[in-house]
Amino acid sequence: MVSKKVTVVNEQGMHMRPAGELAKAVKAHPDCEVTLNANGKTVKAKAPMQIMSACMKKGCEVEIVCDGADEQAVLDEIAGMFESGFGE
């Protein structure tokens, strides 16, 4: 299991869009589980609606968890999305 702390960037936070774009990354490997922390809620980051319930505005601290096949990988490629504001 390995694990990193973000900061949402985007201006509107996480909407449909990015959460969309987060849950297709993540299904492309489906044997890493990935779980959002933030705001005191954990998230399977497999599915958008569950992504947006977090509220997840522009500034929050979101720790990604990565378990399984390609963890290290995984993380950083979703690491990467949150860190370039989804290409917002």
Given for the second form:
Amino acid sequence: MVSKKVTVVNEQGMHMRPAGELAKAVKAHPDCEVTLNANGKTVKAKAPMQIMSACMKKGCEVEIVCDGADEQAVLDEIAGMFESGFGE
Amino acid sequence: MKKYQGKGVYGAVAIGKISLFKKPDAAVKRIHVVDTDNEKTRFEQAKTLAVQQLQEIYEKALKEVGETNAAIFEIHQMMLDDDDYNDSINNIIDSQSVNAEYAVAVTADNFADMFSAMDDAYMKARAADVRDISNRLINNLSGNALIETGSDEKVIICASDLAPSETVALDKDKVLAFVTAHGSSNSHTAILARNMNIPAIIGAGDEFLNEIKDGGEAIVDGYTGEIFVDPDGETRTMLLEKQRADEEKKRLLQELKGKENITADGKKINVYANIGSVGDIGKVLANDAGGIGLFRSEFLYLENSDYPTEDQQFAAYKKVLESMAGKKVVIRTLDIGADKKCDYFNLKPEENPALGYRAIRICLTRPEVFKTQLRALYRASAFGNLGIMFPMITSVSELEKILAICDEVKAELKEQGVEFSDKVELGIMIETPAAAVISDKLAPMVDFFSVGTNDLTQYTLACDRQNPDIEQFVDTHHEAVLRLIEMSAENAHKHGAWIGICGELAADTTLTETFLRMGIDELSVSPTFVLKVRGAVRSIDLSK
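And the form predicted together with its partner chain, for comparison with the form predicted on its own?
Starting with the chain above, the whole complex follows.
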């Protein structure tokens, strides 16, 4: 299990589009479970509605936890997505 | 063969299969089931269909409104694939032994409530997205086919009535004709049908609706308002001949393309087009309109599930202005309310919506919505020849407030170093009797007037344009309306403003001469009527 802390940089926070992008990326790795700890909540990153339910606004600190196959590579990919603002 | 009689709102003939459009039944019943696996399979099938439908909508939106605006339909597909959402539905089916429709409805409520309870305006609004995808699932489950999922064959859409938003959602390439059992010829739905260039009949009656069968053959004659179901050979031959003659006439009109809008004695006027979306520009250019006299910006709002952002609006306005390459484009600010409803505006139901909280009244009480639109408009003004038009004006003080907000927006943009044109023309709709009566006071404040004859007629004659029962009392050539237009024209010219007509009456060629004699400078009509009006203008001699 590996983890990393990142910050939400998107102006509107983790709104539908980034949440959808994130879920899409996570689902591409079915053998690695990805969870997010934010705002005192733990949510699975493969479900966009659950991601949005953590209400992560701009500046919010998020801990990404990856557990399973290729966990380090998956962690780097997801962390990179957060840092680049999901291409926005 | 059986014949039904309605009222034609767009003259053309169509032959094809009937597709019955049933409104989804809002109430979902809780039904106890034994075979829960079957319900789960039904749910999976409805979901697969929904994903396909959303993919089709996404692709259509991609072409018509661009990637940014289309993205929502891609995300809706992802939401349907959301594990929590799916688990919840399957759990409810299993644990309560209930039908899939009910499980979807309960899950939708739970998720929508979760979003509504969140401490963020954006997230709260996502409740609407959950409901949207869930309603699609429920419709698919209960076999309420939505129009957009029809086969590739073109069909005659038959419905009790169609809301403007439902008409917008129709795939224009799959519709041969519209027939509604109810509705009035001045409704926005009828206007849209005219704009789409397809035969449309309204008020065909309940008998028609109850007797027709999905997939049956019919001929729709938009000229006479007649619908022939299972037509016999003779009728078919006669109407095919009519269709051929009609196409011939339209071809002749094409010959007027490229000609000037000039009377026999040399008076030139502008013939512009009315449009409702960026996608209509093709028709404007194909029909050789000299500009756009009315761009109904509310369609940006109606097609969206949330307030369109400044950038979204800017992109749409910029595209229209650039496509028109320096020709005049008059964009009307938000005209929501009355028969045009938008969920996220949260407008309360009203006893008298036409006299209620609509158009500029919403803009002046929700200045943030208004300013977003004005900022987008002014930013787009750098890319063409823009006129901004304000609807539903009744007083000088309203106009003073609007002009002050425009100045505010311009000052902000200047301060932020954002480019905009200093040649933007500002104008108002003359669509209330009040505005026409005080047009002498309003004219000095603006660059132009544009007469909205539909509302002006409705308000002057006190006749609800949505009520088919009083249609016989609506005299669209009523002297009172014509006098108000004439009065407005005189006052506009006295104060150096120009005046156009952008309502349905502008395309009524029996009045073209009357309007020209009043001094009307511009007629703005559905793109498909531009050449017809040009033909009328060229046949008039004002010296006689």
